[in-house]
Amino acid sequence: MAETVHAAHQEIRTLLVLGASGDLAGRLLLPGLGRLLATGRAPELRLVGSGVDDWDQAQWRERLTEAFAVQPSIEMAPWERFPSLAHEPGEATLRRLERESVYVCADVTQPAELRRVLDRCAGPVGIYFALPPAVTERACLALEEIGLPEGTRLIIEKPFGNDGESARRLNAVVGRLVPEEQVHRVDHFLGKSTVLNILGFRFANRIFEPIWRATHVESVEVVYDEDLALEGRARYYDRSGALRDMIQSHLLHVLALVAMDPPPTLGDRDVRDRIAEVLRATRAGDPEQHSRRARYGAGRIGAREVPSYAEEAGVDPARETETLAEVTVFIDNWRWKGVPFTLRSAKGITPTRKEVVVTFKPVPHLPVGLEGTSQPARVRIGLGPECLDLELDVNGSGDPWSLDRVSLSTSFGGAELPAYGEVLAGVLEADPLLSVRGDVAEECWRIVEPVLTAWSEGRVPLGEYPAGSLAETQTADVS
């Protein structure tokens, strides 16, 4: 056991990125790595990239130069963009990697080719699977055949599998390769600042904890509506859809942070135990009553004319892939029994809405004499930008008998790094706080599988909404 713990904390010498020529690596992963290394951390790190594209070293260097320059991605909002990396403490490290990093064209699902890639890596190695779930599973089977250098860590991009069965298979093969302590299942949606902002708000303010339960809470929404359309991601997204891509992969983890019981510490074991506990108690409502799916039709987003999803390049309309997914789940425990938690994610929506909304129950009796409409108090936790709003009814100015709505607002502290930089920092520092544990990955699939089944059987019709509109984004009936 002592040797396993020691291996789990060995410093990574080489970061190997599988799928290095793909969209994810160029758009998010490598810029996040650049931002991390610019702070001066991991100055001796080596970088090896591998992909199926037949790139030469000049093309790979061009990708690194562009990524390390931190060109803002189309998916980056203004508050997510970071300044140039010039004159940063780790600038020399970035320039060294641009010169020395190598790219190996290989099919990493083939043991002989994967061995050729690993031969270019000095151990201990961190292997980042920037690959689709099915390819990740085949690559892990190839690793099982050829063996791993001592101290290897596996960094696996979500979604973890395509369904519950594939997640269990992948967990099994990963468990045969390395101990759980050396596995990082990446949820880039939740950077360390987001996690700590939610936990700090909840557990450092005694005023909220006594009422953060079914006795006082009417409903909870976790919403991530974005104005992006497909943006050239058909190869991945058309086989995934909003339910797998966002709700299963990300929003259930936001729910867990909002609903979990207080952990004794913010250590990774305590926090991840609490996350697992609340997700084990979570179930989807009847899909025919408590879920909705739709895809965007032709419309306008800002100044852009957007074709219907079915007409986007690379899309197979027969798959009926949804760009809007909405599911209401329930948590069967003492704290939350009976409270509907509605999770929704949609593409092609304006204006965007990215927040958690906790709506409290109305007052049981409004004293006679007060005028105006009493509305339930609400807490809004912004997910981009990260902010906090408390909406209350108070006596209005001028007429003290009349109720007015006010919002008390503040911003959370900003992050030093983009989300992928925070994820990679956890990998390099052997901190699994932001990593999804294997049992939790399986629980998330268990929760959504009844909905996936109902949708595949046609029991929930596929609707349509115009791109660039708010049409059809009201929450589903939870009565």
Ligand SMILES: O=C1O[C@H](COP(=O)(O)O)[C@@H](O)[C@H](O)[C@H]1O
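Moving from the form predicted alone, what structure would you give for the form predicted together with this ligand?
What follows is just the one chain, with no partners and no other molecules.
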């Protein structure tokens, strides 16, 4: 599909990873690349890494060997853990990359140093910014000063900016460097098979479309509760929090796929137009009534004792960073007017819950004589692992006149590639379908900004839940 729609796009020959010695590159990006190359789906490629750590080539090779051996990281869910890559079709490519790839220690916000890094790259280059947004912006300004090799594609990790204003600024500088179709703003949820499954479920089954609207739908939840706690990521997370980390990017995209109108094709233009359209119609409800924030206190996640978030290494307790964010949004269009969409993500919760739940309205009239309480029909679309569940009332076993609840459930196998591998496949194939478009990145910030403001002004109290449970939150003492 991608080839027919995007045959005109130029493939990249060198992938340059900025921030190559950082956590994200080691944990997700390079293993995703390794997996992609191992399947033999990617074009011939050179790999150049650059970071501020003063690594020699041996250290870099060690990082690649580790990443390509794909020891699953703590953040990889079980369905993303792979067997060894040995004997895969691209095995020889991986070994070649390990041998030939180079690492350049540089501060890429400095034009002369960035020039030195680019000199090691051949052909059209894909520059992957695995960097915090402010550093990405400065590196883009440095690129503007030194100029870009022809055909360059920019691949920018999330979060795209820290707020609407910085996202607009970053979009402006990126737009001066390359045309929009050469920009890949990464949201790895768009590469998740569970998320892409929403498209097949909605648009390949005629039975759902007529009822997929306010007339029949009572409410929609998009939930991503993880059992992971901070896992040593304070430097990034403590300045971000759950709202910026998960809702602003990932969960709003899931909402968009659930709520958008059917696209005529799965070409990037059609799908991204539909996503943009529905997000433009989306607004957060009044934050005081429709949002919740909390952070975990000390507790136990499975066998692990977890300290309170405020006591985690590197955390500034006065910052009031939330590890649970919940926001209800509304979509002001004909299809969805008045239906609450509640988005929630929390860290440090067991059991995990990662799903979209569509709850339908009750029947207008239950025939007199049917006994029991009728419950609304529900569709659950699993976001991890892959599963689907339709909850219905039926005349079940036993008394033929009483209602029983049944669940028609199925689970299906995982994807060939992890989410980062799928997103990178799009990048290497020059297909922006799974990348966030610039206007959409800004739209996502517009939606969450009233909530960010209300929270920063203390209009919504910060609750607390014990790690490992979603027990009623209480207000945290942040003094």
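Positions refer to the first chain, counted from 1. Think of the rigid core as the biggest set of C-alphas that the two forms share within 1.5 Å after superposition. Predicted model, so just to flag it, every value in this text is computed and none were measured.
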Post core alignment: Leu428 C-alpha displaced by 2 Å or more between the two forms: no
